[in-house]
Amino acid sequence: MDIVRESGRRVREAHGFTVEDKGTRENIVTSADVENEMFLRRELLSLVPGSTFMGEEGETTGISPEGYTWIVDPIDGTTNFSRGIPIVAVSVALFKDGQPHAGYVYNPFTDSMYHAVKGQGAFKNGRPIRVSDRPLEQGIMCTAWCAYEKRLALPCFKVSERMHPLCNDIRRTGSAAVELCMLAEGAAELYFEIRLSPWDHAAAMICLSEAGGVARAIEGDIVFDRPCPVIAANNGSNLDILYDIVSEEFDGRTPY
């Protein structure tokens, strides 16, 4: 966690850090983002002797079937970042014998720090979390429509068409690992995502886990070692409403 902080400490005192595309004018990345994760992979990889590291920014390992490997995205939230839009997060995930075993999610522009280890419940700022018991007509619901590929976001835009008369309003905030979160402490009840990379959510599918929220792809459970859909609500009835109409507007099958 002090990792963690100190890295959030490096995004929020950045300053004069230049702006790259990665292919697209709407995927980039920032010279704060790769020195960040050089940090993380320096502390961490020193942290947990023999582990292994899979970043946004870097060579990737995969994940290991055996011993320990951190995934991390050093800023997640980059255009927000970029813009000087206070929503964005280290996001650091630990796993175990290829297993999710913790999850640390910081914003560091709001001091707010997720945390969560297996079996041992989760916490903001050192207080347990836990998700909503809210129905479905009172939910909030956090998405996106595919910045990255939008050749996927009109199916997306369907999806929030239909659920919007059916829960109390929809967010999109820039930062999925922040959204997640959201859902884990009771801000918000549902969310959707078509495709996500691990990095963008393996920490804080840790803590919505253990806070009591479920979650799902398309086609089966959620997947950390490529990019896949995300599916989550506070309780499995508004799950399952938001996986069908999900289901249906994708015809039951991941699209990539």
Given for the second form:
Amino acid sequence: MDIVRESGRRVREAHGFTVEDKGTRENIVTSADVENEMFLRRELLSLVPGSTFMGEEGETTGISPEGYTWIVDPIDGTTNFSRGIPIVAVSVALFKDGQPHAGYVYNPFTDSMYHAVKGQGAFKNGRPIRVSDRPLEQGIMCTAWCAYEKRLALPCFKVSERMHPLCNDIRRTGSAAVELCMLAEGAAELYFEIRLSPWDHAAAMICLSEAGGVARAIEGDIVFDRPCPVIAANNGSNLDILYDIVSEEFDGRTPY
Ligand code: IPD
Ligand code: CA
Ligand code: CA
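Form predicted alone done, so how does the form predicted together with ligand IPD look?
Full complex below, order starting with the chain above.
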């Protein structure tokens, strides 16, 4: 947790960073992302000798079936960060023998640290958190419309169109990790994104499941070794309603 907090301080205090695109104009990386990933790689690998590292901005060896693997997004919400929008997270997950073990999501601009260890509950700044018990009609849904791959946007808009009258309202904050932690702490109730990478959701997903939330992909469970749809909710019945709509709009298949 100290390492994640220190990495967040570096992100908060980063100035004069450069911005480049990663193939499409929407998908950017800053020099602060790259520097922070190098910092986290160095510190986390020395914290757990023999562990492996999977980060968004560097070389990756995948998740080890035995021992420990870190899954790291040095800045989730890079577009927000690059514009001074303070909805940003450092996201660090630890997998053990190929399975989720611990997750840390830290927004350095609000000084919010979410963390969870499997079987030990989820916490925000040290206090236990829980998903809300709000019914669908009072639910806030967080979502996104696939900014980096706009060919997938139309069915995502359809999901929003169909969910909007059923729930309270919709948010798109620009950080999947922050949004999934909002679900974990009971501030939001539903989440859908058609394509997240493991580093976007791995740490927050551990917090969500330890806080009592539920999640799935279109075809079965969420996976952590490749991009995956993420459908999540505060309870099973809200998840089922969202899942049915997503599944209909995508013909029951992951579209990539
Ligand atoms: C992105 C954010 C965003 C989500 C994208 C992610 P990045 O991560 O989590 O909310 O909609 O799918 O890729 O690029 O800022 O690390
Ligand atoms: Ca991300
Ligand atoms: Ca990122």
